[in-house]
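Only one chain is given next, in structure tokens, and it is the form predicted alone.
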Amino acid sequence: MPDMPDENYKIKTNDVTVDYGDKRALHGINLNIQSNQVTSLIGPSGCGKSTFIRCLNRMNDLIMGCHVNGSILIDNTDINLPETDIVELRARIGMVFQKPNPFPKSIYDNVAYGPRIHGLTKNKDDLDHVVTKSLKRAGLWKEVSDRLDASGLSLSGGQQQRLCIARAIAVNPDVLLMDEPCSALDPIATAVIEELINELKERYTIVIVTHSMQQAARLSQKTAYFHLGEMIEFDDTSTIFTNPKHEMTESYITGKIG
């Protein structure tokens, strides 16, 4: 594929390696991610997908003995520089995990938490507006607007995941990372989250790790196939699933490996 002008890339990674002690988990990943698209990472369990997205908001910093090398540019700024403000970075690069993890607080306070600690609102009216807007964007407002004081833990699994998405977008991030966001959900809740992801890409750059090739095909514009810590192939999703260039990708797509 021809290189695109820099302004079309939200994220550019160059020769990213990750080591856990003396075990190399990622081998020289070069992956450029476009703005306002969904990019899927697929591959067998343990192939490095989650390790890679945790590089994008420096969550790997929290793992003892983990070392990340190479450059990761977001809006052409290297996030691995020592002067990077990690708290600010993790607000800009929101993350939604495999298992919904609402705080043991009210629905309102779950969403208000980020804007409060980052000082993003001036007063209660301002905060109310952010909470309402975030819940609406996460497709949850109609279901919870009359019980914002109820515990976030009282919601169903699918609602909890949408609450976590509302919490992530309340601080106005640029990028949303989603690590198998539907794997703990039933098919109906999964369909709701997928519809939401399709809408959110208008505002955010989304990177999703998924074990479901059908989900990757439905949701994403670009797909990367990882295997044993290497990125084997990266292309338009339609090309990856109908005309992959690498035989390992084809073997995974057709179920011969994985």
Ligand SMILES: Nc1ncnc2c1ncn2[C@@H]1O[C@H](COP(=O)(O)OP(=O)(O)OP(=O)(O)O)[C@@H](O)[C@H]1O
Contents of the next structure:
Amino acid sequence: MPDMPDENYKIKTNDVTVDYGDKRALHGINLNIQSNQVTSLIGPSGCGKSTFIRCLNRMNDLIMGCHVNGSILIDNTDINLPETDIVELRARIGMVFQKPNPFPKSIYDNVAYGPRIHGLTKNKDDLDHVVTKSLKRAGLWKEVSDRLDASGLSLSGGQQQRLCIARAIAVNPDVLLMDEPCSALDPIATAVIEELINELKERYTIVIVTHSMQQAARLSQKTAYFHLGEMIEFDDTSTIFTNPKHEMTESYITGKIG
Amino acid sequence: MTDIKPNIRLKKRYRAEVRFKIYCASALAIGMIILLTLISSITISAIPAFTQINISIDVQLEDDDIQTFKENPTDVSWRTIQKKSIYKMFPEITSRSDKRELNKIVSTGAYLEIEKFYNRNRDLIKQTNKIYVPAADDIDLIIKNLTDRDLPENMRTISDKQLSYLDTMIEEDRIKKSFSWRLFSNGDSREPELAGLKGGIVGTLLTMFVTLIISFPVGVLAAVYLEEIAPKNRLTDIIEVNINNLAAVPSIVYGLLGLAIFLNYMNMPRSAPLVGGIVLALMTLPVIIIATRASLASIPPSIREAAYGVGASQMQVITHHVVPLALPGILTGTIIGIARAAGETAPLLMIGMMAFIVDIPTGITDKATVLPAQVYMWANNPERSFEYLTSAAILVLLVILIVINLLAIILRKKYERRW
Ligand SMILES: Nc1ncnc2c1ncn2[C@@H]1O[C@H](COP(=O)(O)OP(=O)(O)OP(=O)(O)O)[C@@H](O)[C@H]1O
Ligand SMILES: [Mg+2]
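Next block: the form predicted together with the named molecule, after the form predicted alone:
Complete assembly follows, chain above in first position.
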């Protein structure tokens, strides 16, 4: 693939380091992520995948004693500048967590919450429309259309995770960060979500953390391999899985590390 | 052999579990027995206080009394009218000392009933009216069989003569027993047959109102700041330790503080629910802060992450998600704190709310007392009827506390049931 001009990268990180107190979790990560693609992050447990993905919407701000250094550019703006509006940033960079975490509110309110607080809709009809659209895109509409007033917690694990995806896309973000979205799900629910991710990448830039090599191979165009806080290798997914340049990558994907 | 061993172990374990269950059940039983004994003994001794003995007297206003009543109702000497009416019922009694004894059969406040009657029924001033007035407290006890009338005369507060007058009244069917509404409609009094709890009840409600509107918002906001907003550092640790200590400070210390600051320094009114409420609010604050913090800390971080993740601001995360979810715990803590404050006397002693106050307070700056203070004062009164009244007051206080706790449970259920 020929080198793309800089402007086509949605996210550019340069020498990102993260410290939890005096423990360094990420050592200088340089990773550029393209629009409308799925980028997977793989690597053994504790290597810093979650830490990295949480830098991209400044979720690490919530953790006491966590310091992020280096530059993270999204649409060529540094998101760590003091004048960044975190609320606006997090609305633009949606996130789906490893464990489904719907609000203990109705299904409708779960999806409507984001649009409401950001004032994205003018009236009730508008909001209804956004909720319906988001649930449809998350592939949940058919299952819940007749019980939007039921609690989000009354859904099954896989349904809850799709509800969380619907909630994230209801605010119409550009980027969707997914931290092991399928780790709590069975193969059928996983397949539904994978299909969904494939559709969503037409509109969004998706970064996904996964422990499943097959999932990374099936879903993503690019894959990054992390090890002990370093990014060892980043390339087209096909290259990583068929012809890795680094032997650590190779031993991980063949199951020798991990 | 190998089969027997696990069998013995299993039996042993079963026995141990049964024993454990028995220990737990007996602990509960002991608690219940103590509680039941307490409540039933209070209830039994409170029963006489809920009825009152009334004596009917025939009242006929004289012409000049009618004249005064028409021109200037406050100038009528109702006491004299009361005496005259009673003497008329026993024309054979002439000596002054006998007359005095006769008059002592009815309450010293009997004239108040006559005054009330004529103020309500102005069209009946010309005719003879049968008016029920409360009996004196010792007569009340005789009729309720709580004093033995066969005791020798020098061991009773009632003379043989008074007893014979009383018997005549009983024969004439002038005695009536009725529910003692004045227990709830009168203020305090030195006379047991006139004393009521309204002053204490209203005083308690006003004081609790002040306590609640100060301690709830301040306590919850302080807890939210400590738990959700403040950085965790040495300073917040020190504050936390001190708040926990404050919860253990003897309540009288808050009274001393109230005396020094609110009365002596800020010149706030003495004996007022305003000051009492503030003092009790100070006492309740640490309880509310601790309960609120515990309740906030129990909200899973994943809810906060979810809200931040869709771009909620910190205030939105707190007000839309964390506090509503923590509300059942917050309410429980608040109501435990308020209920404790409602039963408190020591701090109120220092700011003058433990006082004999007859008037019913109408606002938070009026002089007032509270129910537990009234219980304490009544228990110290020498008249035997106050024994029963004290139990009745305790019962009323218990009922108020039970209502508060019930409210807590209902609120809790309401918010818990949402999902
Ligand atoms: N809140 C925290 N405080 C201190 N250290 C942390 C914290 N979160 C993560 N770490 C440390 O940072 C390193 C990277 O953790 P991270 O959660 O990013 O790993 P991960 O790659 O997501 O692992 P997994 O696949 O198990 O989720 C780990 O060594 C971990 O111990
Ligand atoms: Mg992780």
